[in-house]
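The chain below stands alone and is given as structure tokens, in the form predicted alone.
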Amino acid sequence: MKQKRIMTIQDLSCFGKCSLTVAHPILSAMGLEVCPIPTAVLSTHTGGFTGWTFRDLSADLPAIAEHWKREGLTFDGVSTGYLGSSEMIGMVADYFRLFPEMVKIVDPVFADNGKLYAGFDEAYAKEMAKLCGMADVIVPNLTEASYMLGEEYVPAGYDEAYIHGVLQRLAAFGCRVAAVTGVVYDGAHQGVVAYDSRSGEYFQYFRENIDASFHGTGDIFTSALAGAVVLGKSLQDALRIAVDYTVECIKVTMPDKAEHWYGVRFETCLPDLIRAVNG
């Protein structure tokens, strides 16, 4: 069987379990040939650290794409994470156009808990909405969804009808599947709800709502989801695999939360992910 090949476009934090630092090993463990495109190199991620170094590599992206195209390389999928600027969004859109055959998974990564991350504005959200319109699968959280839709953020008290409406409006951007992460209906469970605009079906998967927050869990979820989708898993199975893996990574880290505040021990749970993919 031919090995599936996926490119992943995001920054590389040399310390701190997020972005390419987790995406590459997770996708590799799932059996995919991973082609990483680092948009920047940082000494650490920016959550909780100070004085970190940063080197922008975005100027290399067009040349990488052109070289790959000249070499006749093809890709089964692409997963994008933190991009950081509207210019970078445009470069990623060019990759989508140059390699139209690949399944495109976009995690917007620009806001959470009702607020934009530092360095982002509403104009960036609008540009990201355009990129989401070019994707096959998008996985915003509710904050990112509200900014891209230009709607008021609703932090709690929503119901299934509200989430389904958000998904329909997100899918209207042009993506095939819109999935919203971090959905909590009853306080006891948290999960993801997705809408397939082609079939009109809704899918969801929930696990226990763990009262903890770690950096990089969104990147872990998106990596596992992207890997499952590119491997040809059904949408329901892909959601289950990604949520289960993310939750298990959090649970195994909880006893060491004080020491591992910067990220979860995702490596420990890779055997579980491999079994889930091959089961």
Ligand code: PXL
Given for the second form:
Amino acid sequence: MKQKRIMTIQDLSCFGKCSLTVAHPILSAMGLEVCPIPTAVLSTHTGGFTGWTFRDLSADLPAIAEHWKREGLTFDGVSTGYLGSSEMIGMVADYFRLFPEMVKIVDPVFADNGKLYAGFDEAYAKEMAKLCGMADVIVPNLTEASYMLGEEYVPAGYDEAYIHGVLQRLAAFGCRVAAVTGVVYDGAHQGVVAYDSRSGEYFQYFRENIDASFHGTGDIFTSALAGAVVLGKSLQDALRIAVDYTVECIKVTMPDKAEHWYGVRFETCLPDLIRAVNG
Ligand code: PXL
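Structure of the form predicted in complex with the ligand, please, following the form predicted alone?
Below: every chain and molecule of the assembly, starting with the one above.
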């Protein structure tokens, strides 16, 4: 089979195991040809560190796309993550228009646990909702979903009817598949629920709810999901592969939680992911 080629557009946080430093190795391990587009270089990610450096590289984005077009390059997929400014969202939208053949996976990455990340506001959420409307698959968490929908964040105690409603309202942006991550119905399980707006079907995959939170696990989930989708796995299989991998990464890191609060030991679990993808 011809090797699948994916571009991934997000920052390069040199220390901290998130964004490109997880997306690139995960997608490579899954067998895809990876073309990373770093939107910025930071010394660390912004979750739990102070005083990080930040070099904005967004000015290069249009020129990279133009060069790739001149070279006649085509891509099977694109996965986007942390972008950082409304202007950058507009540049990514231009990539989507320039390379219409790509399967587009968008992780909004601007909020969690009911709160916006540092440097983001509600206007950004609205711009991100527009980008989500251009995507094939979107994977917000429930905080990002509520910001993009302009609805109140419901931290717990919701039911399936509520989640299905959120998914339908997200799909109304225009994406083919809306998925929400971090869904907890019963306290004991956590997982992802997805809605395919073409078939009207819902999909879900749950695992045990682990009482810990690590930075970068959303990026790990999205990278594995994007890889599986671009490889042509069914949505149900892609959700299972991505959730199982993320859970294994968290479990293997639990004994080192104190030193590894900034990110999970995703490298240790790459063999499991490779087996899951090829099995
Ligand atoms: O993991 C998401 C992410 C990516 N990149 C940077 C971040 C964050 C989350 O805070 O700060 C720079």
